[in-house]
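There is one chain below, alone, in structure tokens, taken in the form predicted alone.
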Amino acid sequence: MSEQEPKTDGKQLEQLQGKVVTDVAGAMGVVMAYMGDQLGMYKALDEINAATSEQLAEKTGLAERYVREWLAANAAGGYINYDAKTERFSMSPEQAVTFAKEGHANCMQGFFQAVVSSYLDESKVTEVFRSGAGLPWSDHNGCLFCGTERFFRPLYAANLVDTWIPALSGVREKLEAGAKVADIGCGHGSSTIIMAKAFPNSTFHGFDFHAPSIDQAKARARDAGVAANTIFEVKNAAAFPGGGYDLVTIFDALHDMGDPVGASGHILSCLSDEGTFMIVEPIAGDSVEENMHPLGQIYYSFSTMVCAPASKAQPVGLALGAQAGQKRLTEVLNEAGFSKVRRVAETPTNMVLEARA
């Protein structure tokens, strides 16, 4: 005998299924957006302004039949516009910024690229659910590294020098005069290079345990003209060298570390007497119920796929998660020896903490 069909509320079921349809449409939209970026279709459409599928295909050198279907999918999702009278597709300024303007703070292509990496890594993460093991950062698809850097770089460029550093007690003045800085978990070096360009009298040491990322950081520093005041090395957060740092920074990476307490303790030992530790983390409330919203869903999902497995792959494996919240982060910093922790700034996606001995 089959199990009795569960009783459902028709209205609630309809609402839930409507949300699922919306989410599936969004999931397909992410794939379409990623493909459009990789194939240069958004940029080309923005340049033409209004185009038929034939015109866009000719400009991009792509097969018209596929371009036509992609355009229709994007228009149906509201990512681009369609004029039925002229049979042309176009982009509004807001759509162009979101999909075609590389480097703009509101361009979402890095976000899409990171999401695609999660799909590509699904089988690996599914396995660690079964085994309880971790998944090292280096074992993820390359889309994750590029997508993460593309997403965060414009946000740092928009906020780091003009808002976040001035919010720290006395730090801007030190950097202008000439300070020693360590940027931990620097990845491709975006945050390090932004600071190095803004404060040429200071020296910036970028450390990351992912060697390919450090190679990228060195190349980008040369291209940006800041090779003279940047030093990049492959080191993890608990063992980076040197001392007397006036400022140590970690951008969106403390929660990924296996032993954030140990790493923070090492940072404390490497700071100068009046040194500052700046921690940029995903914005979050201090309880699960405070994070029940779309951004919380996104962060918890990335944490499931990337952050928690990365931490579990390292010694201690604390797995703070991307929604640890200020209270839990403060507990970690206090345990490491920092007695003064305060939030000095925030954006819709991040919070900035200042920690002192």
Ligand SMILES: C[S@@+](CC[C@H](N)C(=O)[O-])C[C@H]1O[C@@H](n2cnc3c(N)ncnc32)[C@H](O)[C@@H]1O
Contents of the next structure:
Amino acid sequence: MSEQEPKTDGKQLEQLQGKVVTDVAGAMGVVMAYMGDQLGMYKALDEINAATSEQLAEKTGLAERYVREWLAANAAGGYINYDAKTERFSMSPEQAVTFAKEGHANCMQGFFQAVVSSYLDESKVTEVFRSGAGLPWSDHNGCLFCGTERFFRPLYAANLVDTWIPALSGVREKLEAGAKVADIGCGHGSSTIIMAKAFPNSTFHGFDFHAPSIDQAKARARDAGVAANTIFEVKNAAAFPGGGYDLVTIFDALHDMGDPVGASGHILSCLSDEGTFMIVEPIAGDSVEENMHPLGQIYYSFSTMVCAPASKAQPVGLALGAQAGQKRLTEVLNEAGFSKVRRVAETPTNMVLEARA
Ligand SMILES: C[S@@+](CC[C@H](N)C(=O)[O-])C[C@H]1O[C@@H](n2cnc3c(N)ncnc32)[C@H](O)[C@@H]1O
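Now show me the form predicted together with this ligand, since the one above was the form predicted alone.
Below is the entire complex, every chain and molecule, led by the chain shown above.
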């Protein structure tokens, strides 16, 4: 042993190494899961019920030798089951909803896709650590935009209309009667479309500064049959048009903005007198030490890879981060002129704030 080698505690080192091995297994599991999604292997396996590698290869039209290796990796990770007697692989109902059932509230494929996007963009983010520059949202690979939508849409579908909007003071009644709504940083428009479907008497304006996302949002609105009461436009949060909005929403995007105070100030100036600003943000405690858990690790990591660089690529570049916490978010909203801010709802992953003048 060299003289410089640090003195380590054997038990603590063993524990840490064990955790790292588990994490590395998980990192490989994510890429296996993503490939299974892209190649339709989980869906096919779920449909066949129990299959040998030959049967799954035949059903998917994929090369059997690779399919066999992928199946073994998944079974070793507990993502699917393996019966040694029959040499067949299968999925339990819980595995099927997690890996194969697109749109199910428990399907994690959007999550996996967003993680893979981080790996694909690692070199760009490594570079901004050195330069201190920002990395615009639009400079990420397309996996991020699709993964974000796939991950958040089921959360919005499960909570937005039934829980979050009713928790806001007097908003559901206005939406039922016919209100004017703006959804800022709407991305592919999943939140806008869910609201437009539920409240056909109201008009929903979706704004985002990322043109390809707005194109997607328009196409999805047509597919969902809500083209008549949705209008999507490429606009910056600090300069979207119109006034007299009864409700303005931002879903998981305020912390991505370069100038969240400026954007919130513009929102206040566009609201009607009794208008409401609803902000959905990642759940977080107010201090770093409150966020020392796996979800905190996930959010801080996405924030490192995507949110902080996206904010720094814009004027002001505040870089709030995805774990800002309610106290810091309230300061931002107060500075913009919102005097009443309260938490109206939360899920294990998100908090919902209501801000009023
Ligand atoms: C994490 S995504 C969330 C998208 C969508 N709200 C959702 O929940 O699926 C953040 C979005 O904010 C948009 N965005 C960031 N800064 C913006 C700004 N200053 N003006 C308009 N949109 C912005 C990005 O283009 C991106 O679509």
